[in-house]
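Given as structure tokens, the chain that follows is alone and in the form predicted alone.
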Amino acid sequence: MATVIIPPTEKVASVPKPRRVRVWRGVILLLALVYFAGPMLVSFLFTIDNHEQGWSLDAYGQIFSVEGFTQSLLLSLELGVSTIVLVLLLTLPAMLAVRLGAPRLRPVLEVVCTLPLVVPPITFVAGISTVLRWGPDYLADSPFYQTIIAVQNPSFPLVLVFAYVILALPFAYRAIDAGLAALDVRTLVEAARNLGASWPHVMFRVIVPNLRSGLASAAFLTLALVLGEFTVAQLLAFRTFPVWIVTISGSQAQVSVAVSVFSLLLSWLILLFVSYAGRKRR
């Protein structure tokens, strides 16, 4: 009986496909670069243009010596940190409780947290002003009178913290919700509880480390909102960092623009720091 030998199949060398040049990607990136970096470059050129001395960086040297710079910046940073803490204390436990105990209430929580997006800031601050004017007249004989006065303390206006918490809710909710969507929260909580962990232990040793990236994003968005918010602080007559920049723009235009560029760079540095702090450990 003859043996049939089948020759091994030869591998056909795959011909590499010619790489297509994505011209449209480069065009979009170039347009995005011009859109974002163009105004900043023009602002920088305005701050260093001196008709008498030519190009000069004197405007940046005057930033820290201008009256009110340190006080307004520290006030905005304090308001930002307080707002971040309060926003996280409100949103994270509420979102966990809804996911674990009442999933049907999730759309309700989403609507409540995103509702500030549809309310114009001018309308929002008009309502706050009305309440602050109404309080001292009608609460003079009650213990709430001192509360109304205390929340308007110029050195640290708590009323701005409460207002910023409401304005930051949509951004914090979306950031935390994206982080929770990437986790199996129910399994993590049940496993930790079965091992005897208390609820504070579950929150700070199980949930928070796995949500580090989402919490960092929520914190940065909240801080960026506080450092750039002007309408509420201006109409309530508090001198935060954005209000101070607009105040000095009339008398020292170059310095005010230099401060704006400086604040933008500061926001980027904070973003890099938050991104580094929010990375998960290997």
Second form
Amino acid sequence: MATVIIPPTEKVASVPKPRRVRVWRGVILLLALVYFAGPMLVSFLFTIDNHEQGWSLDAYGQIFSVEGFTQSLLLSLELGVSTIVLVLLLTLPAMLAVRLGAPRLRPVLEVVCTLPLVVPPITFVAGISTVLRWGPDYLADSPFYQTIIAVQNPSFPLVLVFAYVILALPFAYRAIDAGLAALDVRTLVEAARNLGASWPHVMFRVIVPNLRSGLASAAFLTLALVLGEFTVAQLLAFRTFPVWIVTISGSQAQVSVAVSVFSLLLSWLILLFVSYAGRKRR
Amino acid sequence: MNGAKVEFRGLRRQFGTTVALDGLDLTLEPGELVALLGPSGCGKTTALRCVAGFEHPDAGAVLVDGKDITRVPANRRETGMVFQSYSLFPNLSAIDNVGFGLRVRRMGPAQRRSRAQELLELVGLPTQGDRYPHQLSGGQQQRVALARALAVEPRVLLLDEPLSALDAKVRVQLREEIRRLQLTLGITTIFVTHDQEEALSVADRVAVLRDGRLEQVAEPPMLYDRPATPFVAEFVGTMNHVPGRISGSSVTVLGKLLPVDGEIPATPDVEVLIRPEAVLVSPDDEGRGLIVASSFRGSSVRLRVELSDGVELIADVPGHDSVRLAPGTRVSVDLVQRPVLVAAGAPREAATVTAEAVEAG
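Other form of same protein, the form predicted together with the partner chain, not the form predicted alone:
To see the whole picture, the full complex is given below, headed by that same chain.
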């Protein structure tokens, strides 16, 4: 009998430890959940709380009819897409060239691309607006002056694209760098070159398809940044989506929060789509 | 496919202060498989990359069928290369990998597919075409890489240690298949390797490189039996260096009179170079040798034998003798009766290499 009894007691002795760990896991998960989900839940409750009729989803219905919504959202999306295209066109070839041709310059490129993270946007925008005020009147006929005017066109402010490209550099760099690290870029490029591929062919048929997830996350991070950026757009007086949300929050607080919740859902959808697109091949 | 003649002419390449190639001259006849053999850093891969166009020589030229291709960009060289690391495109299936070069050459999809399938059959993977690289074993990946390189009907096949990432068994099997294919297609091939057994077993000729220079190029049996320099003697196989004394056209070594092969040095006291398999060892209580170490390799055993006069010998004996010839056994030592190579003086590095050979096994 004794031999039968011993194993269970051993088991009992060894169980409490993992259980305690599991309890702590649960506690930490709960805390994190409260921290992240709490504000969202409160925002959502605020938008559906209606004093006269009790709970209602009216605020969400109003979103699309409020003046300026479509215009500002479209502007922000356009800015986002242009920024993505530009930042990828800048970083990807540069990173490939450095990896293949001058590996010693990698730390330099890394520092340059990460630098925008440590510059506060307010400093950044102060610099930009100073530059934009450089064009004195007597230069009005010069191409320089016209360029400065053209980049500030309110219907599509190129100057914001340039600013966002700088702000997005660290994110794009990190995402692409992680993607490249997972590939043996040199061997793939040499294999393709050896088989007769020209450089554009190598780029679009070999590198880009194998960097899908890295490029997708670079694009997503950039889009998220552009859709949420307030300081630069506000101080240069352009009406992007976040600026518009702040503007209407004075008059229609409930709608502005509803718009925020809505844009949050939108970015979740994009994120899901991106991670699906990146994982498809695996 | 017809092989091309490949010539290296005075090839020189320097990286900073390291000289990777120091005036390499070598000619490959059409259809020939030449192995470039040497320790790491001897310039063998650099030489291969100069043919592929990934490396540009500081001086000298690479000629294919008499045409200087030194300045031709890598994608116009018509060479097929198999890399040491797995180089298949991860986003393409095996058959699309093989068809990549054909696609670049604008071959239609149907024709491309049938040609790629043909090549997959050639390398022994007729049913794996739809698999992706990560679903293939290392050996299979290298087979696909070989098919991909051959698909474009290159004039020169370049193999950059294609087998070094594979298991021993797959390695032997695949190298024999590479040789079979190469003979069937008659394609001029440069095979870079640091494994002397690999080089000796597949190549028509083996070129031994050291510090960017050609030490010797010869057919495998010739290279093994008649190494031109002490370096080649040490690098290809193992050599014993035993003191001997010249008398006429023979040499007395370990009490045996053997004919001398090749040049006879002016000094009477020489080093006699003897392969481990030419050393005969038999148990003998009165013998002058003592076995001090033994390493078992299955088919053979490598013994380190210390003679009473302090000379150490390495001897390879059949594996089934390992019990009879255990360490601590006293033995008598004899040499196979055949011509031997002699060298004047004692190259010091040789002695250390010989001692390491047993430990490294």
